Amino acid sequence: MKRTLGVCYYPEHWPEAQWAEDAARMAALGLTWVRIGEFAWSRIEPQPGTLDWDWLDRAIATLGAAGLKVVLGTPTATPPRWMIDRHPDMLAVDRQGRARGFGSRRHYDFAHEGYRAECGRIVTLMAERYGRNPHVAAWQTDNEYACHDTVLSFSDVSLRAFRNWLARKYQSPQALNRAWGNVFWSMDYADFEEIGLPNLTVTEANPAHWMDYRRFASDMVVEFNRLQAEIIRRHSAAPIAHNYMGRITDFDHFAVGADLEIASWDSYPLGFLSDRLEASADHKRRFVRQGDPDFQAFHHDLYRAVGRGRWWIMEQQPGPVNWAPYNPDPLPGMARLWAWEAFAHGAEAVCYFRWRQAPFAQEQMHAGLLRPDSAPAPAFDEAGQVARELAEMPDQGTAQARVALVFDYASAWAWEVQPQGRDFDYFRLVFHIYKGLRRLGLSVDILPPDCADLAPYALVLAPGVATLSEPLLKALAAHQGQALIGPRSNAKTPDFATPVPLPPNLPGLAATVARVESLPPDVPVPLARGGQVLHWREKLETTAQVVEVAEDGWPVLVATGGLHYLAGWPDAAALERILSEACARAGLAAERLPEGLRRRDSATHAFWFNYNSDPITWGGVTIPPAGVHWQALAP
């Protein structure tokens, strides 16, 4: 499939006389896709039942006449003000019991049946009208599920829905009591109607209660999305996407993605570096105008898995954003680099957010490809350069990597419910491993937790998976390559109890976690071969081969054949040694890349990305700051 560029556009924000000029400039720049409509409900339906489609008809026709393809967003992330009067209990409620208010966006409870019906109605009308429109070539459901901490709602609406969800799952209060271990602290329930939500308890609620609530909340997102996807699919053959975000684990993206053809995500490298990444001050200073060298790549690989091979960037940062603690201007060249990195990871399309910077409302400080006065912003020319390069570059295709990393949303919930250490975070652990792989120049595939086939991979890693699924355990048992499991893997039953036999209970590996400790930041555990264990350490009883040992004598890495268990969170130095040796055993070429230089292989080309603000020379080639270099791979 030919790789393409696009942009996000809001015709309702601009005079209609300007639309045709905008469309012509987009096409001349080399853009293909234009996303519209996802926030336009109040203009489509200004009063209940009063519908105005004419302006949207004309906008789509204007864009289509310029040769552009439309991604049409359903407008359900921004219900109009009159919707609150019709459904006053539709507002989500935060952990402190306070209702969210009108005046921004995402002010709805996923479980509210009345609002779901309203969404079904507007999506049906939209799909009936545009489902066969030749210019509408793709759809987007809603916008950024979970943004602004809006998946978990502690409303009466969610309470009723949660009780029904529990009744369907457990069938009887007695079965629930057994599963949750409610004999502890006299927490037994005689009826599902007695069960509350797990917030506002005196001290921590039962972790099994919390875990089921997290599963329930994720299921509400899945159901909400499925409702829209099924309606669109009845009226349109165009593919359907949703735009996920970076470092959001509030719901199971794999489950949502099962109902869609395309996974997309919204990539804001500088905002994420400032707002969502644990890193040293020196690291953040070094990459303040470039973004972390691995954060975008991780999500590219994750959403390629969520989309089962098909994925886009629906929103790509073009300049300073408005929502992070600090919002620097990107280094010249980064808007080009970010796009090419996405294409190297298999993206079908990269869409910049947005066409023109808005001069009003909440996002007026968020840059676009154009300034508010319609003059080109710096990223305008960089997008044009990418478009010209894409036209000259043959389709690269997506290469299957030899290294796989398992990612599990339920594990993120589990370790948030019971971190045991203040800084134990599942995403942080997985991303740490991913960064270690990328520093060695490796391409990585991310796999769902129920993956049943590991045969294509020479090296498989599964850090921190709370409950290893039966398909994955069988696949590990049959795997002929190298596997690295842990730390804290297979440490809970599906009901959030400690399993017996004790963890990790891996096939053929004689190792038992006797006890665990979480480590304060200033109490690392030195390793005999160098480096340290940070954050988390397990004390193993084992007769397996000991590969790494702490200076106090406890095993840290043990193995039977190709199956390895890691009983701690290694620092960067120890991780590099562990991964390098795993690659050597697996027959994988691995070489430590200079700081800020990263590689990704497509099916036909090797790409290098220089995230540094200075040029870097590697393999006889000098890559400029924010530069991209590629070369064809040998057939």
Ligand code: GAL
Second form
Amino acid sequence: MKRTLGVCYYPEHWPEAQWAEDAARMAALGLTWVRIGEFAWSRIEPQPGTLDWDWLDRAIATLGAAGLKVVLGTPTATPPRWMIDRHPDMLAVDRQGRARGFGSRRHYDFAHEGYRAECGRIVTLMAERYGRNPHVAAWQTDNEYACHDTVLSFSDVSLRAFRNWLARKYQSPQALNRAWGNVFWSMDYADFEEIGLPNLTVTEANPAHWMDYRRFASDMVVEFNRLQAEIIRRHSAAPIAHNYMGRITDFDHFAVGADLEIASWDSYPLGFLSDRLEASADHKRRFVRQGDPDFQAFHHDLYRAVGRGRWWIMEQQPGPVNWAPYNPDPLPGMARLWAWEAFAHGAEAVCYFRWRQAPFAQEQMHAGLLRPDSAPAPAFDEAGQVARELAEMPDQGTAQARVALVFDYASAWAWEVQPQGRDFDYFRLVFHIYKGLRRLGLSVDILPPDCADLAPYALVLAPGVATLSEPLLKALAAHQGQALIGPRSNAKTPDFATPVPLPPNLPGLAATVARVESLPPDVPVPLARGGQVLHWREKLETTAQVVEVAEDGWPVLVATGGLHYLAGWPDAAALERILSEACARAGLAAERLPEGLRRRDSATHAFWFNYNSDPITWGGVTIPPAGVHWQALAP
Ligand code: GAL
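Counterpart to the form predicted alone, namely the form predicted together with beta-D-galactopyranose (GAL):
Up next: the whole complex, starting with the chain shown before.
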């Protein structure tokens, strides 16, 4: 497969006289794709029922004539102002009960039937008009579901939809009372109509109530997306994508992804480092112009799983962004490195955001490939270099990794609903483990929580999975390799109760979590072999083999055969030992990489990425700052 580059473009932002020249420059730069349309509803339908497609017809024709392929976005993330008059109750409502207003974007409630019908109408018109257009080669539904905290809505609209969802799930209020444990604090309901949303209660609402509300809210996103995908598919054979985000767990991306051909995500490494990462001040300073060396890779692997192998970068940071606490300029070379890293993880395409920096409105401080005056910005030449390198580089394929890490969105909700310790965050835990694997130079596949086939993997990890699914438990029982489960895995029933017999209830492993404790960050638990447990630990009663023990005598890692249970959150030093030994048992070659140097193998090549601002010498090769080095693997 040919790997390609692209860019996000907004023809409606620029005089039409400029389009042809823009298109010619994109093609000359070596770009293949142009994503357009996703915020253009007010220009497509300026008044209800009055449609103006002419400009979009001409924009697509102009781009197509230059040899570019269009990704056409449905414009449903930005309903025009008149829409609010037609559906005043379509605005989402925040936790405090305040409606979220018009004047930016994503001002809608996923559960609103009237708005869904409007989306169905505009998507139908768009798909009918462009479904067979030869230049429209892919679609994008909406834009960044969940962005700006928009999945949870505490509106009357959501309340009614939630009650219906509960009635379908439980059939009777008695069954719901039993499942939630509503005898506690006299919370029994006699009718589904009595049930409220879990915000604005006096103290915490029942965690089972919250969990169902989170599942419901996720289902609303899935339904909203499916509606659009089904319409597009009736009119077009082109693949459909959505652009997901970094560190967003508000809905089940695997469930949305099941309705789409391609997963894509929007990668803003410097924004994420500043805005979305627990890391020391030193780490943030060291990588301030490069981004965290693992954050992008994690999402590449995650979205490869969400897309069942097919994934893109739909938006790639090209320079300073506008939305993080601090918005530095990337180190020269990073716009190239980030693209190559995505390709090494199997991306089909990388699209930069955006073509030209806008001189107006909210994102005027956000860089593009061009400055507002159309002169090239630094990333312009780096994109051109990647395009030339891609032309010379044979297809590198996507490697089958030997290490697998399970990722489960419902567990993110579970530990948000019931953290039990301020620092217990699901993403943080999984990402910490992922970083440990990457420090050892390992390529990782991320797996969905209902994965039934572990055969390709010598090492499987499932930290913090609240409820292990039946298929995964069966696959673990049959698995021949090494597995590392926990901490806090299989700790809840599907109804969000504590299972009895007590967790972790793993096939053939005689261990019981007798007690758990959470700890402030400055109260670590030292381990006998060095390193420590932080944030969270479990006290295990066990007759299994004890591999790691705390200085106070409580087991921390126990095993029967290849199946291991980890009873605490290891710090980096303990994690490195635990993972290195797991690799040795699994027969995996681990190489401890220097800080900031990362490796990822494709099917044919090993790639090294230098995230440091200094050159690094490794394996006899010196890689410059922000440099990429690749080398063919022995067949
Ligand atoms: C993304 C979004 C784009 C643009 C970009 C700026 O989250 O999809 O429309 O706002 O961020 O970095």
